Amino acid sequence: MSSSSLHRQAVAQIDRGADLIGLAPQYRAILGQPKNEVIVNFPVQLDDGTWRSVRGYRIQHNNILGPFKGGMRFDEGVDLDEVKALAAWMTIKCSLVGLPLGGAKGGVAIDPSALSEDELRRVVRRFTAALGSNIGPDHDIPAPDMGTDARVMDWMMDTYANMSGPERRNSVKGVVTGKSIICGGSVGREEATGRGVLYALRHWCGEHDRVLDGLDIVVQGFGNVGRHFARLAAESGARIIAVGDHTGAIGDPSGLDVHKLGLHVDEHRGVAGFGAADVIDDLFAVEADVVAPCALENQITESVARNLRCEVVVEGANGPTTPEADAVLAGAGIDVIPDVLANAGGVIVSYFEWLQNRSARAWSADDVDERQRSMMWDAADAVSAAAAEYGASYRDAAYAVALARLADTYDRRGIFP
């Protein structure tokens, strides 16, 4: 993570959107800091019998629209500033796509790949127990993020259920989303974020008289988001000409076989060494129509932005583009589909899972897909309209739309007392 403050970056983005709509100062003050910051330290016994103290976070940014909602990130670099930024972005994201949810984010400062399955399960259960009533299906609903998956969500749900009274243990499955289907998850949740990135790109194509078929795409990151986006884009006729991750970068101008690359990554835990491709020194210097950063924050810096040769950046990751890079890209005429729109598909389908848990019903894949597409499309329409109205970037327009909805709610409800 960059040494600069991600949270200050998030607040600066809020301020730019606020300037467009003349947001009242009291609402700026509220949104400038999270409502609650929960930090827990808990002991975990490792397989060798030693003990380790682990730190975890749950930042609850805003809940004026509904229960707090946001992922749980397991990474040894997780810190308070990062999670505060991610929580603020979740507030904007949920408001932008019209969800009755607020913004939160959590994390544990640990490397899950360095733990055995038993050690990871003990970390998850102790963390969930330490959070206690700070989470709940009507209060704060975690989900997967970097370093976590359906298995982790199943353990969180089970721990919370066993901490509840026996009469509630089957009614609290909605305490987390992103669970396995057998444990109450939703079809379509695993690929939801990547599918949403593709919908956002499709919308941009419609605005610019382009089609996905034949687009050349560079993808940074081949985890959950990047991998599903690459697969779905390739199935739609696009060419994935280069992919990079923490192990290196590889490419093929005629298009990579995304399925075979996925099998390689499953076996080798990275794209490096994929024999059916060339090694690339600088992923972001590859000429393409689309660049999709789907990894970590602050990956497209000012210097990287100057080397980009593409028409559009679609942000699958949270905060991948620095403010300085945004200015460079705007000057070069490169559009940016911002993270709060492009990667909102994950929280949309998380919302669907929560609804299914509350009603004890399961939706079909077609229902999930169509409803997700509709919500993504409506949000993209609103962003495009705001960009035209204000003469603003897509990012600033997205914040203007989201902040206007938040302000309207505060205007109607008032600020207690």
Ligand code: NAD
Second form
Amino acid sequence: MSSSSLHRQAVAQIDRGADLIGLAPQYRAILGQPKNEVIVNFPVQLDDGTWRSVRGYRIQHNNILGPFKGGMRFDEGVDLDEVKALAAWMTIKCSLVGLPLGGAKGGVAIDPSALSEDELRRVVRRFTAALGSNIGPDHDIPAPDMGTDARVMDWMMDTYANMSGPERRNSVKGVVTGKSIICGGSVGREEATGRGVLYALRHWCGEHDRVLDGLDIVVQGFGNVGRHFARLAAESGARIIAVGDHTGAIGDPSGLDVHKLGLHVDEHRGVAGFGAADVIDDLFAVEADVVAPCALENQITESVARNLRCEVVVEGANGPTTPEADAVLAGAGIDVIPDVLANAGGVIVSYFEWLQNRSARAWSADDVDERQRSMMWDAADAVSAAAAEYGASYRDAAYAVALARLADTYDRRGIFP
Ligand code: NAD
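Follow the form predicted on its own with the form predicted together with the ligand, if you could.
The complete assembly is shown below, putting the previous chain first.
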């Protein structure tokens, strides 16, 4: 984590949206802090027989719209401040796209790539047990995020099911989303976030008289989000001219072969060393139409923003652009399609998975895609309309739309007691 507080950054973003709609002070106060902060420390035995104490988090930001919902991040750098920010962004995201879900986020401060499969499974099972009834299919529903995947979600679900008693074993599958399909996952969930990033970009293209075909795109991150986004964008005719990750950055002005790059990353765990490309020193200085940060937060800082040469930034990652960079980009006329809209495809299809688990039915891929597209499109329309109405950036407009829905709900229900 950087020394500046990510949570303060999230609250500042909420405040900007709140100013636009004149949000009542009591709602600002509620949304300025998470509702619950759960921190657990638990022992895990490593393969060499030694024990390690591991810290895990589950931050439940708000549940006025529905059960808490949000990913679980496994990364050495996970800390309370980061998870609080990520949880707040989930509340805004779910509200913006019209889901009956609240916001949460969690994580474990470990590097999963440094663990064997057995060690990782022990971490997941013990973490899930430590969380106990703080999660549940009607209460708080985790999902994958950085460093976690369907395998981790399957273990979480299985652990929770085994702790729930035999009569509930099958009815609690919806305790997590992002599971493998055979364990109750949804078709389309794995690529949902990347697909949603592409829908958000397609919507922007429609409003700016551009088409995806022939766009030059730079992508940071080639994990779940970046990889699927890059593949789907390339399939739509865009050129992926540079890709960076934790191992370095590579590029080809005539467009990388994304499929071959995927095979290389599977084998070498990073883009570095991909033969059919040049090595790039400064990924964000590459001239392109679109820059898609799909890795970590705080990547596009003020100084990086000054060097960006693109028309639009589409935020696959959460929080990749600092507030100072936002101001620089606005001044330079570079649009930013904000994270709370651009990467909402993941939580939308997670919601579909949860619905399928509750009804014990499986939807078709076409059903999932069409419903996802329609929800993302409606949200993008609402953001564009609010941006025009308030003369605001897409980010501030997105917060205004999301906060208005939350405020309307609070107005009707009242604040307990
Ligand atoms: P992932 O673990 O699958 O992939 C992360 C990628 O980031 C990898 O390619 C890794 O090499 C790269 N990376 C890590 N450290 C880096 C560094 N220092 N510099 C450059 N690249 C680095 O994670 P993911 O699920 O793709 O998540 C990426 C981002 O998208 C996160 O911000 C996450 O919160 C957000 N997000 C994910 C989902 C989802 O469904 N997985 C949904 C919404 C938002």
